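Here we start with a single chain on its own, the form predicted on its own, put down as structure tokens.
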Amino acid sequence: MANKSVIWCDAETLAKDISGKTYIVTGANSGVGLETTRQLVKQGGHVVMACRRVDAGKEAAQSFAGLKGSYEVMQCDLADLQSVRAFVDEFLSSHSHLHGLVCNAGMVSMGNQPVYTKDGLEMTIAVSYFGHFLLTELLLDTLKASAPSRMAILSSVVHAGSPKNRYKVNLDDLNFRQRKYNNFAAYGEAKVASVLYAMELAERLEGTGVTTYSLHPGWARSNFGGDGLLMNVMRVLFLPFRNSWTNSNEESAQTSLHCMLSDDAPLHSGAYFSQHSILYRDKECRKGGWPMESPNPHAKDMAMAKALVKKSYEIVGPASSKRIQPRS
């Protein structure tokens, strides 16, 4: 049964013929990413499914049989910056256009101790932000050459925090090397970073025909969080409220599709778009909005956004200096 609070894309948007357009969706083998991909293929698009597990992507894509568009599955591990670079090199070797980039993948570490990637990044922010930052920056020239084009990055209701505790990025310790680790705080900070990046990128790309968005897809009934004991216990506890509090993956894909396909979204480049969510601590935000103003002032600070991008270049830039350069 559909959730009555869902904000749906309008019929005209979901009927557009996007034949001849190319999209990349990260984390496309399951959940919201899979349903976003399915709709883009249904409308005639060609989707490159950027998946950590290629076999899982190919298996999931079998369900696209008979749809109008096409797809291909390519390996991309957002926790490995070299894998991101390799993905971009492979993509550019066979594609000269990119009309939409959906930075969909994300994760949260479930332990009480930080896990670090081979690049020395805390795992949650590595997958949710740094991997997507590098991917986007390496593809900017292609997005600009393909304009009008779009980039959307998933944030979360969690980025908003609460009136008493608003998450913000800690530029001096983005990877929890000096601070006491809290996995939920790490996730909240990573999602603030995503909102700030979309905002900064919109200003930087003004006039190029490339528009950007951050978004909250809603509380999806996906495999997010894995199958650990805590997540399984939570699923059992929330089962009576499943249909009123959460959304199907198709419903949760609506915000990404609105940002990729609607005529209205480009009028709000850099903005935050949100599906409804009971998880907002600010009650006035729970109905969502396309777009919606974030209640977190730290997610609207352009000076912080620019400082974050500069720091991000320092972290991922040196190993990719042939493709991206820090802004002066």
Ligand SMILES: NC(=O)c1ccc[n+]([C@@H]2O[C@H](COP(=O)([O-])OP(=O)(O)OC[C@H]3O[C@@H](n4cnc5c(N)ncnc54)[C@H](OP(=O)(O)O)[C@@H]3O)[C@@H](O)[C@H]2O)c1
Second form
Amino acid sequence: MANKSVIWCDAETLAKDISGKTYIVTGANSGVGLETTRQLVKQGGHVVMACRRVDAGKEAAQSFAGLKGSYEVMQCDLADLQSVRAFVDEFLSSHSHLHGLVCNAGMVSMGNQPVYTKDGLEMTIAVSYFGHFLLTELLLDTLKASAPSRMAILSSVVHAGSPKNRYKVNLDDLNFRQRKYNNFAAYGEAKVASVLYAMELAERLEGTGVTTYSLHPGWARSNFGGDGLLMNVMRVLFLPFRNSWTNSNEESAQTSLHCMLSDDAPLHSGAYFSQHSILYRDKECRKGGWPMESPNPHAKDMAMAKALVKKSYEIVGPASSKRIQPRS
Ligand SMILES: NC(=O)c1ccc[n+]([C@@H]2O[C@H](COP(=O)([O-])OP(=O)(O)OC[C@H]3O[C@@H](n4cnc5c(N)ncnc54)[C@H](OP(=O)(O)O)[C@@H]3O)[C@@H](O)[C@H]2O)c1
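Coords for the form predicted together with the named molecule, given the form predicted on its own:
To see the whole picture, the full complex is given below, headed by that same chain.
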């Protein structure tokens, strides 16, 4: 049964011929990223699938056979800043244009102790935010040279928190070195950082023809959360509401596709776009919106966004595609 609450791209957006345009989608081998990639390829685009596991990317891409566009799979581990730099070097060695960058990959650490990347960053924020921050900054010149072009970063309903507990980025301890770790809070903070980054970047890029977006894709029936106990319990508990509360991966790709392809999205650069979601604690947000206002004031604070970008540069090092040791 179709989910009536889903916001779909309009027919014109999904029929656009994007032949000759190049896109990067991170985490393109699974879930929302795979379906975003499939539609871009279907419409004639060339998609560089930036995957942590190249084999998984190649296997998933076999299902694109017969579609109008093309794809290639390149290795990119967002939990490794050197890997992000190496990916950009490889991309730029064979591509001079980039029309759309979908910063889609994400994960949440499942333990109650922080896991640190080899750069010394907390894993959840490293993959969702820092890796994408570096990737985007390294590709800004190419995006500008390809304008009109777009960048979208996947946030989550979780960034909104609740009226009593709004997540905010903790600039003094982004990587949970000095405070008690909570994996859900790490995810929420990473997703606030994503909303702030798209907002800051939109202001920085005003007039360049490059537009930016953050988004919540919906409650996707993807591989998110893996096979952890919590996720399995949730799957069983929510089974009766599966069709009305959750979304197929195709439905969950709609918001990314709207941001990448619609004529309307560039009128709202820097904004937050959301699929419907029962998980908003603020009831008025549950129907979603393209765009919609985040209920979290900390995700709309431009001074915080600028401070976050400054801090992020201190952490990831300069945005030069030459290999440079990160500072953790
Ligand atoms: N599922 C939901 O309900 C939901 C709700 C709100 C927001 N989101 C966001 O939507 C995005 C897509 O998630 P999904 O639901 O499609 O989940 P998914 O099926 O688990 O896909 C996540 C993707 O991220 C990749 N990834 C994980 N760690 C990586 C790393 N270190 N480097 C590069 N790629 C990495 C995964 O690669 P591997 O296959 O190699 O692990 C996979 O391709 C995420 O940003 C997530 O936070 C999801």
